Amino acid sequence: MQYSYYPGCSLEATGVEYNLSTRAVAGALGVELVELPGWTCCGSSSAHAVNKDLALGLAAHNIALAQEQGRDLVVPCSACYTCLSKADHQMRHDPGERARGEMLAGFSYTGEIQIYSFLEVVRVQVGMERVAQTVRRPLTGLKLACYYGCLLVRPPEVRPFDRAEDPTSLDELAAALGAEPVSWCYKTTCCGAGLSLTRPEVVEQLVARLLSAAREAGADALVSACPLCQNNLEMRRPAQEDIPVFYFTELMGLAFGLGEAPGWLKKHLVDPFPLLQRFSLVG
């Protein structure tokens, strides 16, 4: 099972642990991720707000690169996935947008490749049975609030792999890893990542509400699939709040018994080791 791989800017910087863990667990599941040669920024999360040509052109450029490679494209970052899959949807279904994208990126769009989030690959292409079979250290007793954020499964006509209002793929994954997903109402509530630099006071209120709701639901930690959400949930929280947030791929690595997994967790702004030691998941 081989895919082209678009890490995106965040996974080369503030979300490097998401990049490392994605590559590692993909290998453990027999999924080969081949980094897309010459990839560039997709324009998230500012281009779409200031320049429609820039937003489509940046995404179309990377789609053109993937088309040249002849492999479906995997994108772990929810924001990048949104930009690329939206542009692909526009060019696939709107002849005018296709022509504009082709002009901006200097290529001929064929529609032959598909764009997937890594979570979608895990759920649909790999399957939860295979995930469960790969577990060596179950996350038994760990209660997780699965946080999808506002981009990963929306809009449904562009990203139909899960339900837009009450998605379940992360919950299914948590259960396959041996953890207990909690029921809560904030799965897809926005964390305010787009306002993180311009209106931090708004973001702090949104994040405080999310973390409080996760606590009220009985969660020991949150699990995310987006580096922008991850940064917000760690950086913009109330000073006294210490509930950890994990990338889903990090929890997969722990459950699979991958030796490099603890190294990813050292990059977090909120120390997850006391919680993991309590559940005997790290030494």
Second form
Amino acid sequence: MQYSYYPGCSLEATGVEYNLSTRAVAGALGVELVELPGWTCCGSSSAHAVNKDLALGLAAHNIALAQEQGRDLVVPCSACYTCLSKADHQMRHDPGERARGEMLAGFSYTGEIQIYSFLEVVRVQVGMERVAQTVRRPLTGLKLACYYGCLLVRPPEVRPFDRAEDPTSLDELAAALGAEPVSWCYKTTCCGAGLSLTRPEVVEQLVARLLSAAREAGADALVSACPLCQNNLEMRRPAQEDIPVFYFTELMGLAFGLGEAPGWLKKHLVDPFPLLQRFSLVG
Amino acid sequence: MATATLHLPAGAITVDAAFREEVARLSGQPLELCFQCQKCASGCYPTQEGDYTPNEIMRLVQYGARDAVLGSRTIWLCTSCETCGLRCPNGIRIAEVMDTLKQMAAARGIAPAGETGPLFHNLFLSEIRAAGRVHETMLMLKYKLKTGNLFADMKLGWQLFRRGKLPLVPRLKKDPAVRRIFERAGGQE
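Next block, the form predicted together with its partner chain, ref. the form predicted on its own:
Below is the entire complex, every chain and molecule, led by the chain shown above.
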């Protein structure tokens, strides 16, 4: 399995451990990720808020690059995945939008390239059975609140790989790694990451509610599939709150017994090692 | 199009049907179908701090209350999480409407006092225009300098930097293709 890989701006900075763990885990599963040459910012949370043409044009440009490579595109960041898959959906289903995207990005849209989140690749292309077979150190006893965030599975017509109100793919993955996914109601509730710099006082309330809900549900940690969520849940939490937030790829790396996993985990603002030592998952 | 005055509990507002039609056209959403069931508002956490709930924004758009809507705090608190549109029984993508309202307010330079959302978005897009990608370290610094709030989050920034999460030298290169997209999109930052 060979894909073009779009890391996105966050995975080169605040989400660097998501980048490293995604590449390592893909390798362990036999999924080849080839970084998309010349990729540029998708426009993320800002383009759609102030300029409709930029939102479509910046995403379409990267779809054009992927088309040149002739491989389906894998996008780990939920925000990038949203921009790119929305633009692709617009161009695929609306001739007017297709013409607009082609004009803005200066290319001819063929629709040959599919856009996947990495979680989608794991679930649909690799399969949980294969994941379970790759596990060397099962995460036995670890109770996880799977936090999908708002963007990963919405809107449903754009990304039908999981349910929009009650998604299950991360829960299935947690189980395949030997952990116990807990039942809770905040799987897709927005953490407010887009307001983290401009309205931190609003975001702090959202984050506090999410983390305490995860604790109430009996979770030892949260699992995230988005660099904006993961950072936001660490940066804007109440001072006394120390429940860790992992990327799903980091937990896969730990369960697969990959030697580089502790290096990723050292980059977290909230130290996850005490928890992992309690479950004999590191050291 | 004619304007009129509508007297609401919050005071008198000027209404303009042309505004409703413009929002419907730009967002592509069937605004007239909103019947105020409030499912959007009940699932909307971020805008709880705003001046209107999402269904109230929809009603004000239906009225044609241009100034009240474009000057509201709520539109900038919307994170486009899509919960509202997912639950809307009439299939209105309210996040698309919120985006349209933000775009209209930004194009006219309208923002409530103290709202730094438009500034953040402009800095973000300037980074893309200049370098093709967003350098998070520079974006955070520029935002802090512009808002004069340099010391808030200083400790946080240091913690991120120490963990190698705020690189000083990014992997960027100027990209003429990105410049051209900005030019075709009207040159707006």
